[in-house]
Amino acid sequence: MKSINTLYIIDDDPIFVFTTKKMFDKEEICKNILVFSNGEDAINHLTPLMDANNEEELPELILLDLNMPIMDGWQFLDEFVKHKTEKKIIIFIVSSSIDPNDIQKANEYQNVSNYIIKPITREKIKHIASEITALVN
């Protein structure tokens, strides 16, 4: 299983964030996990890194919730695609929404690799890890 350097979790649910961090730590999939409680904080952090093409500090993987205050996941994605970087950043939407329209809309974003319905489980974490390996290689 491929280990990644940096994972961003963009989600306002502290229970989801806590359990996801614990599961990623236990599976030893990534070294660094940064957490943002809304899309605005995340995009404000990412923008200068992407604009400078600072590949060392950019994440390999982003787990993105859709329903958050201030800037939701859709707004984050709309801002994210405006910035180009040479590094491949894999985005998984992880949402409690089972609305087929959300799943279809997610597929319209080239940067979104998959849509995972909460709750997150150890099996889903392993699936994410295997997809990362396939996408990076």
Contents of the next structure:
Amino acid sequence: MKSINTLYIIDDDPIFVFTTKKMFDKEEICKNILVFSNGEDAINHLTPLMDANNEEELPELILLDLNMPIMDGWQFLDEFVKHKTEKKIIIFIVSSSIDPNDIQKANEYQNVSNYIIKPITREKIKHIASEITALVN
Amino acid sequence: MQFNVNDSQQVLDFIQKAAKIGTWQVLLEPYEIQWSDITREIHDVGKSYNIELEKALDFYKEGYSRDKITYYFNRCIEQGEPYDVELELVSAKGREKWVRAIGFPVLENEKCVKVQGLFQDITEKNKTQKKVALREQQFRKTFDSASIGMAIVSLEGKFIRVNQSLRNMLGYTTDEFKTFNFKDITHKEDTTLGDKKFAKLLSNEISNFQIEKRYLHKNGSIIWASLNVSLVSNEDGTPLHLVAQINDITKRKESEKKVNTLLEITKDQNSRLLNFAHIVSHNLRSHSGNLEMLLDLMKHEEPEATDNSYFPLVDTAVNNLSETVENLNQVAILNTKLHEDLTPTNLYEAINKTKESLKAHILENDGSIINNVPKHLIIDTVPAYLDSILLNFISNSIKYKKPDVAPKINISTSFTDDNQYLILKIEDNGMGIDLNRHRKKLFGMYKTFHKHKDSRGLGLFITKNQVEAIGGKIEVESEVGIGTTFLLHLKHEIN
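Switching from the form predicted alone: structure of the form predicted in complex with its partner chain?
Entire complex below, previous chain first.
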């Protein structure tokens, strides 16, 4: 069962992207996975879709890294919340940072549903899948 | 009393009384001595007292005063010389007085026939003068020999007088000082430093002020000084001059500068350490995480790769790396977050919770944990730290049990004498630690990364840091072959 049509991975670490994609493929959770290596690429892609309210192409889930070049995760979030969409887009922060300040800050964003500490394991992917199913339905 | 200005005797009496000046005369042919009322008063003798000339001079104090008056009186008679002297007298009642005695001869045919004179009590005037002289002397001595620099400065800032200490401090001579305004030898950045306070001093808002400023030594070097300035005014409040006390604080300033430099360096190093902690927390973690994920995928996607004899070694190395990074993270987080709020927590329940989470481990080793902590005792702590502390101590006690002896852990509480701390005593019957050899290493960081069969990775180093982070401290008592007792001093709710 594929509960996610489109998943965005916004992360500059190719190994993380590679392994995460593999794990999602194996669990068969989502149809399409789009990868952006920094926040700016992602927001440039998302803005026209959000403004046009293109439900078809907008993602259901975004996995967002915090430390990235050009535009980091926080800056991405600040841009993202400026746009209103009717489609519910779930954002999970996925970061190596275990700094409680980062976790606290993530909680302050309404759009952020979860904070996952790297590495991602197959157990975590399964957990994400069931959480997404609950959130989407 | 009706007063007739034309009666010269009445006028004379009046002047005598008002000015406390007595008169006297001595007739020589035949000898007769006459004292006015005031003169008698000064001598403390009544009107009926009969005076003899020799006795009259005996009222003068023996020694200098009597010798002087005898000399002047005789000279007056013999050579016709008048006199005006200030001498000491002892009155009939034994009171010591200062008097001014004036005598002048009355001559007939160039021969002295009588001596007339005035007599005045000047004791009060003399006392005041002496006091002033004494004070002046005291001030001068204090000023000249003071170990701090002192100066008397005019209201315009000119040096009037300087003492030896100030000359030594700044290297100028008195004559050089006298040519200076104080601003001439003040560091140019400090010339206006005391201006506002000086204005307040002149308007009597303050009686003195203190500033720290720099002077210029004759040799060009800078002297840091603590300057205290006070204003001297005359009796009607008109400012006369300033008294400055100047203390050389160059050495203190130099060490302050050193301390500040050290502080800056320490701050800088500290922030670099925090930065390093962040790198450890984030960057190392992402790499070890990637390795874990890759290996995990490999196991499932390429199962045949795990047959390679290198695979389990790589797997172990990656796991060890991840665990080390995890431990480093614990330390980093602990050091970056020292000011977490303390929460009141029930100690008895926290211990039971730890017992529960170690249940399998305890059963496996046939251990027993006796929780003797009062059930309602509340301590102030970070609950996560308390859990970690208890878990570490209890699991250590089991881990380092004596072979073939069931571990027994006794947990109890008491209070320090001043009631400031609760002492949590965790006593075991394990192998014990040779404290003579290991006390220093016991809480060292190395222990954290020391591998043990069932190591939790959280050594005593982290435990100690956690205890300190919640405002407590750890003491340890141990004997090899008997057991170990840890004493934790913790903050508790004082009811």
